[in-house]
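Here we start with a single chain on its own, the form predicted on its own, put down as structure tokens.
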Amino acid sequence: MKLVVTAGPTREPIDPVRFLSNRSSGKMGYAIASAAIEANHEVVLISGPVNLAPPAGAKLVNVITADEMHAAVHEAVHDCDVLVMCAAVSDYKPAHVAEQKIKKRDEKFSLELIPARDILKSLPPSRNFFAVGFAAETNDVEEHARAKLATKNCDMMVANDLSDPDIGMESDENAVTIFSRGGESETISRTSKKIIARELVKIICRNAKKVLTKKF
């Protein structure tokens, strides 16, 4: 199968030297890309700025902003079987980007933010690939993950609980719960992201084959 995997954060510029971003390290997305290659799948890895070496065999597409990732994803899904949206895409971006560095002043400074592109929501509802979203939550994990599964029109949502500071973002370990459209859920307990990635690839590809077979 051909998988498109997104990983890492995006950066939304404020001025030439500052940006809005998040704590995503890209480790989970890179582990999924690596596990998919190990399982003999073809992989396109669309990556935000990270300090990781891409897995050998992956076609790497580097992006910085949410707009750039949006464009890269829409280009890549024209020819794929599975999209795994593991990247932590910025929810908001500055309404205006200053052409010069904003100077420090002894007064309050307000930054107007507008919504960044919602890549999952922008995907066509009728498609020939299996779409997997990720939900990083700090509370009411299942409720938020199931809501995202429905509103973002995904086939599967992988949720992780960020309330535990020792796993998830920036960590080498994670624990996830997988929610499917039919209401089923499956949990992978805390372990290394590499092991979780291997299990996720098996689960995702198994379910993708069922869904894609029904469409043809």
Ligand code: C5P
The other form holds:
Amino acid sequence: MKLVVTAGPTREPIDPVRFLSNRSSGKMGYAIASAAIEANHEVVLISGPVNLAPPAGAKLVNVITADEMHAAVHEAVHDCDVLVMCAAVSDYKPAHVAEQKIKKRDEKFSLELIPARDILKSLPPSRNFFAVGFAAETNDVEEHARAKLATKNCDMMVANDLSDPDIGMESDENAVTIFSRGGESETISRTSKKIIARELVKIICRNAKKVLTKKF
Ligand code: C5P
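Got the form predicted on its own; any chance of the form predicted in complex with the ligand too?
Below is the entire complex, every chain and molecule, led by the chain shown above.
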């Protein structure tokens, strides 16, 4: 199968030297890309800025902003079987990007933010690839993950609970629950992101094969 995997954060510029971003390390997405290659799948890895070596064998596409990731995903999904949106794409971006460095002043400063385009929501509802989203939640994990599964028009939503600071973002370990459209769920308990990635690739590809009309 051909998988498009997104990983890492995006950066939204404020001025030439500042940006808005998040704590995503890219470790989960890179582990999924590696596990997919290990399982003999073809992988396009669309990555935000991270400090990780790309897995050998993946076609790497580097992006910085949410808009760049949006364009790269739309181009890559044309001929893919599975899209795994593991990247922590910015939800907001500055309404204006200053051309010159913003000067410090002794007064309050507010930054106007506008929503960044939601990549998953922008995908065609009728398509011939399987779409997997990620939901990083600090509370009411199942409720939020199931809501995202529906509103983001995904086939599967992988949720991780960020209320435990030892796992998830930046960590080498994770614990996830996978929610499917039919209402089923499956939990992978706390373990290394490498092992979680192998399990996820198996579960995703097994379910993708069931719904895709192509023959594998
Ligand atoms: O809404 P939230 O950011 O929590 O949703 C997370 C999921 O949506 C992830 O799969 C992420 O890659 C995707 N996302 C997106 N476009 C955005 C923000 C998030 O596709 N602008």
